[in-house]
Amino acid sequence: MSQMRVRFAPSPTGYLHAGGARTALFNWLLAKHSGGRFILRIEDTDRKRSTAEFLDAILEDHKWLGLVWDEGPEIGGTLGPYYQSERADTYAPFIQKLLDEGSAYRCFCSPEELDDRRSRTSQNGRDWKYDRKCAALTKEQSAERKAEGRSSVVRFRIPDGKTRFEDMVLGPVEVDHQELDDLVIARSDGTPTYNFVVVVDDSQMRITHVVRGSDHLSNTPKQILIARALGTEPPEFGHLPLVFGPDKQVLSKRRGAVAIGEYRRRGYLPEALVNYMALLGWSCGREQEFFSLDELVAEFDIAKVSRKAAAFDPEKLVWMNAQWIKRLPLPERTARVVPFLAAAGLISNTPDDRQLAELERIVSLIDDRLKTLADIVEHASFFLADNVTFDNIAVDKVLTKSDSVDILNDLCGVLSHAPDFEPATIEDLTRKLAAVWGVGVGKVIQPARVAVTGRTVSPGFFETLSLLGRDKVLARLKFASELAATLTTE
């Protein structure tokens, strides 16, 4: 076919993590850059470990990242079903075709027999692979054993020779068939195995290009041989170097890698995560670090994917996320923090226009302090909560000073008579009070900041007081003064 067709085929036996999401992203970018189609296929034949929860999360994660599929679950398509569990009746005729043509054979070796021969081989210092004991059985002999009720698997007969293919990432790859085993393509209960069903599915869905992790490289020559035995043209393959975490282990859902949904709950932007994952092993060739999804589509070239393993750096992701948050227009940034504030009980799920306008002022004042959207709860809570939650260290460090009570009382009196509560007016009155005390303005600001925010660090002090409003500020100054009085007399 002239149109490129690529697929990502996750198994709903766990959540989608960054390594798998990067593979999905590269497939999606390859398809979109070429004007092709991205197919999402669910490999859910492991019924014991596959769950609806994992499936729903995988679909939601793709949507959140912007990797919407052209064919697959919820959308459908002319070449489905797109759930492997719904394709069970598809494979038996192809297994039989290989048996009839001699490209496969029934193996009646019991697990105990195989274990014994494997053990004896390893004792002799040799690597084990199936010794083809059943490969020479005639069709009549196989039929007799089957009639006797003997259990069997179906093995694919690896031919002599070598398999060569041009990997889109790794370049020329050659595998001597002596290194391969006559792999099982159907279990004793008749269910086909991964290496067989993936070939049939790719063929029937007309997949032209397969991009996946290099941990699948050993499967590729087997799948090419099976495809050719079935009389179909195998797709082109590209194997991505694996992604390693800070612990030097391969990122994997089975090794505790952070799930994509968890990044969403922690307040990461999909734009930042997609941007960061794209740079794990790929470069446009220029010193450009920030890419929108549309820019990635325009720039992506699989030939520019590195053959070296990529290192996942959580700190770099946090930095990139902070940069993306700063890039958001203020109204958009405000809208994105609403769910986190609502979850903390600080605002309603559907704030009205007045509340949104106030929240926008808060977000503007916080400015570039947000590394994740979830950070808004820490930075904005004292604005939105009725009462201050004091940091114990701040209290011990500041409010226990002997002059804190008088400073807070004096500032409360000055601000209560302020003609307005604009930042400039508050600043002028605070500086005049500091002059009366004969101290730097910081000596006044320090206890007042703890009083109104509960901490020693906050956004701009005068702007913060103005935004909090006169009533809330005076109430907090008075409360902190009374608290400081109890502390200084102990």
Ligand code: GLU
Given for the second form:
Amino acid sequence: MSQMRVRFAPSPTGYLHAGGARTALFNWLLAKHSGGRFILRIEDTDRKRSTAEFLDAILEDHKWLGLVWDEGPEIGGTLGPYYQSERADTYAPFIQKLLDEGSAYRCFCSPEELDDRRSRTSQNGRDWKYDRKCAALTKEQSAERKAEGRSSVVRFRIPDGKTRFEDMVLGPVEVDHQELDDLVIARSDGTPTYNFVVVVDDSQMRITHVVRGSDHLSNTPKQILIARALGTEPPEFGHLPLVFGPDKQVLSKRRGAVAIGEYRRRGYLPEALVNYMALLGWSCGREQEFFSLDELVAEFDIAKVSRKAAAFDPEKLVWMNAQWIKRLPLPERTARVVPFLAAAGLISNTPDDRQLAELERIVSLIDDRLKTLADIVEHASFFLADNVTFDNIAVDKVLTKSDSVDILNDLCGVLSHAPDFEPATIEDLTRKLAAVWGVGVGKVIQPARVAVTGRTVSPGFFETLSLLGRDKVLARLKFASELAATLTTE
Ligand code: GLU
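I've shown you the form predicted alone. Could you give me the structure of the form predicted in complex with the named molecule?
In what comes next, the whole complex appears, and the chain from above leads the way.
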């Protein structure tokens, strides 16, 4: 069998969201699993709604997810151009071929006439279908009307019969041509329509397999018929079940589904998104839940895609993201949080080795508390910022207690004489101080934690202090004790 060639054909009229990106992913996996090629074709013929911003975002998202294309924008290829807007001259000869051979005809019915006939038919409760008024025109009659300057569209003549195809996901599909309309393939200004263009492009780019959302299922018999009329073999088709969001609506750019770029900015890992999207309708048949892109390439089988609609669960995605963050080796995890800390102004974008080593210790201490990479800012800011930002509730709850000032002052005194600032030493001195006070160690730790971190929850207390270093800790204990003194005046 010749090499598999698949394509993903986004229109840059919106951002890529998890539904569209899943289609791209399944196409990519199908190609890569069989050693085939993945082609990215930009369907930008809707000039009004297509923007450079959406296009850039789509390309960036593919790269970020690891769905690198073999032919397409930026890199080109032998069967381009890969922007539909640059292919405008390609289609006219094929429209003409269909007209010459009688597989298409000119339709002179004006929009008003069509509306009129449509509304009369709809009143009878039937779905409107073009009534083929112009299908019976002879070539001469048609040429005459055209010569008179009358405006016309080109319609594809749907033949009698049925179209059957074996869908890679849905299995056998059969459509009676009675259900199909003689669709317009070229508008009155000569521009070809989606169903025609896509057939020509798929054929010229030698696409062997088309995987797309099942919202396109009704287009497939039309495209198969057009391909055959053009004398080319249609590709194999696979229609993916739709993805529903938590609002029970199909994920769609029009309904504001979260853009892939937004997930990136919120600190999701591409590994997690890819893994999560792969499981939207596909499973390997075993219990396994975590898959790297390479593992997916090895395992992916389009026949195992479910026919049932998939539910997009943002909470499951967050969970999976946290799991993937946890799985990253420490140096890698550290490298990935750098841009988030830099964006928050807590470190420079290019930390030196010493800063990186310190950051690695912080990240290690934060351990598995990160659900997204962006969470690092909340967890690490008190380590990196000069001053503590106090959580008001923590201050009210803890620092207003009458013994806080003395506890903080005592701890400050004890730690200032500590022989070293290792976690074990700090723990030992803190416990001894608690014993002197005749209280549990928690009583000492509570105000000290608020003093040093600004809140009531933090990574391990002794390790945190050790990492912050003596100078910062003493300064913060002192500052908090002065603050507490202003609050506990009773
Ligand atoms: N540009 C079309 C879309 O975004 C592609 C349809 C297809 O895959 O044939 O829906």
